[in-house]
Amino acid sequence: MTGMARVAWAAVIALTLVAELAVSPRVMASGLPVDEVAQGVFVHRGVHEDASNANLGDIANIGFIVGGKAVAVIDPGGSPRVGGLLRETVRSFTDKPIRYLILTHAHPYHVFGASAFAADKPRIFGHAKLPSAIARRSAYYISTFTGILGVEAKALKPPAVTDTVSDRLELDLGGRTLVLRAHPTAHTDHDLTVFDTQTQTLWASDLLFRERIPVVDGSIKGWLRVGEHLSTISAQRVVPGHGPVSADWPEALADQRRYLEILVRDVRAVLKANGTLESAVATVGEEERPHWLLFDDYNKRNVTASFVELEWE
């Protein structure tokens, strides 16, 4: 990133923080810092980095919702240590039982903190395809994260899902209803969202990336379709999987939609011209470089996944 680009990003981040603080002041509790983005809805923002020993896999937005009788944790974080800190944060706000642990998808920085909540014996919810995704991927993820986290990785183990969602399911936290919805293949083939009906907060997780470049691990066409469906939800705010919470809904989808549509358009153009995967990887999406953090780390991967999907249209 050039010096001018760094200055531009610093300005964007500063303005974002000002806007966020005006709506949802950060609460400094024991454990992890969280923003109470709506009454009883607490979000901890992960850093815009790849997982490392230094950040302990704390790179995704995680948090919890407090009801009249119970607490639901939404994604326990990227390591047992992060999960433990999140649990400590919950306990600093309430002694209500943590009855539900909701996993939005299988990516390790969203789920590897689950073991920290074992003593609470929560029901663990996920998409109907989540158990098979965990079974397929956990050995690789644990092996990879062992190299990343070092000694912290000794406690890594895949979460055991107890309840699955194939379409729609409601959870009662005591005077507060959460609607869990399973989606067709998009970011992954097992994406789950959470909607808090009391505050009209949509927890989109990785179906929405902000500031940090989206990662295609399912279907780019499917993701665009699911994005259109999400845009019809009457939400007051959205919690993305990465980046700041937004009260500008559904406009918060615009940057991600633009990026994905550009990939589809440009990959199709390469295919129509009988171009190669190599030529697509070298050129597609480059106009989006100024708009996303970690662009060089993930754009080529996204182009490759899109090329493989679209060449069989």
Given for the second form:
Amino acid sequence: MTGMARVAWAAVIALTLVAELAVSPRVMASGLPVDEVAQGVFVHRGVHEDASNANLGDIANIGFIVGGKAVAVIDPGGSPRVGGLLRETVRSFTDKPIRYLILTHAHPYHVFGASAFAADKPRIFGHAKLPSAIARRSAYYISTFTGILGVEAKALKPPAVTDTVSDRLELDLGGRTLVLRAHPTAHTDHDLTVFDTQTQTLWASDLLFRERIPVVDGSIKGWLRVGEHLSTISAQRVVPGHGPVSADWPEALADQRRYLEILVRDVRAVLKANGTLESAVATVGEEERPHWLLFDDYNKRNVTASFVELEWE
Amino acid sequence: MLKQAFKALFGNTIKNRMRQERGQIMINSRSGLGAMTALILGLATIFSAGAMAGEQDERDESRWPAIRDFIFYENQNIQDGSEVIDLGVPYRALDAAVVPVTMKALFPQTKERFIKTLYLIIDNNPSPLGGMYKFNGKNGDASITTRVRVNDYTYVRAIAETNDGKVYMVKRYVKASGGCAAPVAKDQEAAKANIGRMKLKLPERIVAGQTTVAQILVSHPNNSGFQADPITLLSIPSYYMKRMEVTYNGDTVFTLDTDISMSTDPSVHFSFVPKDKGEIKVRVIDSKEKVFVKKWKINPVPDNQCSTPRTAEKKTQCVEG
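Having seen the form predicted alone, I'd like the form predicted in complex with the partner chain now, please.
Expanding to the full complex; the earlier chain stays at the top.
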């Protein structure tokens, strides 16, 4: 499949999903649409929207990798409902046990589906700082997302991480090794990536945003550094946290790098002129508007986060 | 503990205004926490079920009467403050962890009439009293800019108590942002690494006798202590800046009593009037009673020397600090 075809296909899937979920969630009995981007590597693309009652928090890329003996789910999705649909999808492809649940970070639309896998009793993997991040953020996420998703608070359970990764960990799915890597602060302070050695697939999750504007919730300078590190990894394809899977690696990183570099450059200029946070928010990043979806929802927040980070320089 | 808590927070005068039943709530709250947290835990007890996004009416003010009665005399007349204080806060909080707030005094501060105390209230935060700033009328301008956490859709209030005992209030409604912008430190480790480090930002040109705006930044995680580990249900300890004292040549510029509503790495823009050359001293006390002190030399130029625009080269001669 060509890159364009893949984009188009994913867009069709996304639109279909939203329409069906919005009209009648129950018609999705067979689960979520997924794309087998490489042998045994299945990706479901979330929509480029903020989480809502209509999309059930299905706004991030999630999926699973099937090995010889076991299945690893990478991010169970933004709500128990989405997690449940993903589980049905896994079951429609394989009967192998779902032994591992890998959480790339604590953001709600990546983790709230975890409770749907409780019956599988999976080991739950995350960055060494993930448990702390979940602890600090869950109460806020639960209170916010009950309103957004229109569910009861008790329906949203923060996942209980069983295994943490402080540097690197190899996970054997039976003749197929996944390399989990914990990164220094970047998109968040607890980002984890997955590398499938068999197909040379880098599952970057939210360390890579495509089409949808990146969200700085860790460190903008750290993210640029981690991006440089990721770009040295030799991969056949990359799975971003948002946007289409790409076979162009590390070229697929270029847009994100450009945006982050512009923020750093222009926030520094405001700081140098003794400008205020408010003045930075009003001006910085505007030239990037045509390149990103949801620009108005996140650019100013990114400028704010960058400003308070860079003012210590 | 209770007496100390009240004294630290409100001083003896206001302490006497507090009603006994509110004190009981504080006694029942966790021991060993700072005064502000004790106050807020008291409020949290009253409103244990409150403050969930999506569960509230827009423009909810249900917490305000209790907050008001906690801080002021019962029946305190609170007047419209639109001639006294301006409150600048974004209608939508872009980043719930860092919401800029500016409280601007709208009349000249003189020894005859000045804002003595400026309260920043965030109704629906777990800790509604975001800060209590005290002035003495000598620092030129009682305006303050700071950054706070906003947990939820809420009114934010600036309340000014003038030296004649009158109380004025303005309020603005703020919508917290959903999604991933949790009101926590983005990088916990970095926030802890440099605790107590400070940075003072001064304008390029400081002129003797003129009101000068400076920004003080304090590195501190300012963890709230309201979060609990979802598995162990043990709460993560709070750790925050509770007091800041700023002096110029020994004279108080302002003091701030605060707690967990301030953003990670607390920031305050404030005014002072440097009459002679001297020293700004900032003293910060955190909830573990750690004290951090830093001083900066200020060498203002005489009023006549730098009062007119100069070339960039000459301007540098007017810079000090």
